[in-house]
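Starting off, we have a lone chain in the form predicted on its own, written out as structure tokens.
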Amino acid sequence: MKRLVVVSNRVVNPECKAAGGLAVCILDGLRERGGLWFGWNGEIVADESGVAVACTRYDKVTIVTMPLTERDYQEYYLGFCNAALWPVLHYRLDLARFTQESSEAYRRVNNHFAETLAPLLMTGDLVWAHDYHLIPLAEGLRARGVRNRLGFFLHVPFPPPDVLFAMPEHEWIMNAFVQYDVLGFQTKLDQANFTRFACEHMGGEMVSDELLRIGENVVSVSTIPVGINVESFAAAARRPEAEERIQWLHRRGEPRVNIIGVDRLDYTKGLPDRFRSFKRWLELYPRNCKAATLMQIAPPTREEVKAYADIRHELEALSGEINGQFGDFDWTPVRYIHRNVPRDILAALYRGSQIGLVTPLRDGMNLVAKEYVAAQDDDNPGVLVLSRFAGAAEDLQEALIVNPYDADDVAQAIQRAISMPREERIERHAALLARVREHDARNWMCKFLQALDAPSIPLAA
């Protein structure tokens, strides 16, 4: 079995019990095959004199990490990755900021990663890079003579050509993509957007449903949706401690319906729109006042970026406005929590909530939707209200699919979920759970590695 080399912007400590489901799945793959995980350790040093590579061995897994300089953190991470690529990939050109310094930093850091990683590779290693931070990594490795099979998975959306054209570096970015042997996307739409650009603007040709020929390269381009560890998350929602939390949740003010949303504090998640939709529900169905509470958990993220600070202030203002207008001495309509919550507590909160409100404006997949489904009681499940612009909506059609930009649409879906008969809830949940099991984290990893481990496709004579 070939050794697996995983490259990501951040690296997970194998001894960390709080690691997410995807990280655990990747670690299991590394332990099974033997392998190496390479990336940034999260530390920032003053300058290049403080950059040192650290190598730690955990059984069959080697963890290799390095810090970023303050300059690279500002220009590469906060600059190109989060101020340029992230908004473009999420269709938010109004928030994208492009500078020559940041694009040069993106090249520089990826070349530094490639220079550090290349000597650590062995013949036959399978190299699997993750997400938008590392699009040019393959180009850097190829320039250093690496001929291993290289794969890349994009965890976020891929925009249509008209959006991508707005990025000054779009030609270089696209040429960097096709230096990989295997590309994985979350949805068929993302895959189609990518291949459309490659075929219409780069002279590419689809030689089969999943093979793109472009110049001298033949690239496997597949839709492989990310999943969760269903059994593990479902078990966490059923522990005795979880049952205690659920009982506490139901006693808290004794609302008939608990509505839950869990999202990083990011403008792509549509949290202000969600609050306004909940307010609209209270306006449209005044008889339901005191019948439901929205609990929104929004852990902080990228607080150095102004757009994220603005969202926090907007949410605080909206929650105060809604609670002031509709709340009472014994009822708080919106419970807004701006901090991290452990996964075992989240599992209990999902199970104890009759509605899961997952309404991003644009999302690669959104695993909260799948976690909510996995946590439910099969005999009395809650209802998932899901944005049509979440990647998960391509698969989870039995959810109530909504337009997150339309407050009335979301409000009506909340009301429909509240009044949905138990038989319909059970039928919808069974179909959703079957889909979540089919496309779980293990399936995602196995499918990608199967494509990466396949022989290279020779060019026709």
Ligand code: GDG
The other form holds:
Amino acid sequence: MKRLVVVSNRVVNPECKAAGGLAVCILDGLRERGGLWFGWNGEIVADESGVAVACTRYDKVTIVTMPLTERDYQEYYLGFCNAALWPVLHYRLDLARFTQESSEAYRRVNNHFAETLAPLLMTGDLVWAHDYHLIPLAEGLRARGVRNRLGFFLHVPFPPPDVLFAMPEHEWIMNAFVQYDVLGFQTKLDQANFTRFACEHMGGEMVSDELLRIGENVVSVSTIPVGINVESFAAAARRPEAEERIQWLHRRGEPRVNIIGVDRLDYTKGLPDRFRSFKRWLELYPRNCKAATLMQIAPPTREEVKAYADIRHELEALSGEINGQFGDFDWTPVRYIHRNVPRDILAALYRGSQIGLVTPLRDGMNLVAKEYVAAQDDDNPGVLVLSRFAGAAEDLQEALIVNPYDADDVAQAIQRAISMPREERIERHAALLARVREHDARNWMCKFLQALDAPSIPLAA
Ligand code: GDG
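Starting from the form predicted on its own, produce the coordinates for the form predicted in complex with GDP-alpha-D-glucose.
Now the full complex is given, and it begins with the chain already shown.
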């Protein structure tokens, strides 16, 4: 079996118990094949003199990490990655900030990663880079003579060409994409947007459903949706401790519906729109007012970027406004928790909530939707209300699919979920769970590695 080399902006310590589902899945793959994980260790040093590469071995897994300098953190991570690429890839041109310094920093850090990684690679290694931070990594590795198979998975959406055109660096970025041998996207829509750009604006040609010929390169382009480890999540939700928490959640014994939302506090997740939709539901169905509470868990993220600070203030104001206007002595309509909650508590909260409200304005996949389904009691499951703009909606059609921009639509879906008969809930949930199982974390990893391990396609004369 060939060695796997994973490259991601952030590397997770294999001993860290708080590692998320995807990180655990990647680690399992590395442990199984033996491999190397390379990337940023999360530390920031004052300047280049403080940048030291660290290498640690855990059985068959080697972890190689380096810090970022303060300048790289500002210009590459907060700058190009999170103030330019992230908004553009999520169709938010209004929030995108492009500067010469940040795009140079993006090239610089990717070159530095390539420079450090290239000497560590052995013939036959399969190299798998993750996400928008590392689009130009293949170019940097190729320039250093690396001939290994190189794959890239984009965890976030890929917008239509017209959106990408707004980015001053779009040509370079697109050329960097096609230096990989294998590209993986979350949804058919993302894949189609990408191939449309490549074929209509770069002279590329699809030689089969998943093979793009472009200039000198033949690139495999596939849709491989990310998934979760269903059994481990379901088991966490079924533990006796989880049951205690669920009892506690409904401790007053009232027939009250808990609606749960779990999202990093990111503007792509549509949180203010979600709060406004909940408010709309309170207005449209005043008789039901005290029947439900919206619990929103929104851990902080990228707070140094202005758009993130803005959304935090907006959400605080909205939850205060709704609670002030509708709340009562015995009822708080919105419970807003702005911190990280342990994973086993999350699992219990999902299971104890009759509605999972997942309404991003745009999302690559959205694992919360899948976790909510996995955590339910098959015999008395809750209802998933899901944005049509989450990648997960391509697959999870048995959810109540909503337009997150339309407060009335979401409010009506909440009402429909509250009054949905048990048989319908069971039927919908069974169908959803089957899909979540079909596209689980293991399937995602196997499919991508299968494409990466396939022989290179020679260019036809
Ligand atoms: C990117 C793409 C794509 C959240 N709050 C807490 C917590 N979480 C966990 C959730 C879930 C994960 O974080 C979030 O996953 P998402 O998929 O929703 O979103 P992103 O972080 O934006 O991830 C996304 C994903 O990559 C994978 O490809 O689906 O579209 O944007 O697992 O449970 N976990 C804990 N405490 C929290 O407070 N423990």
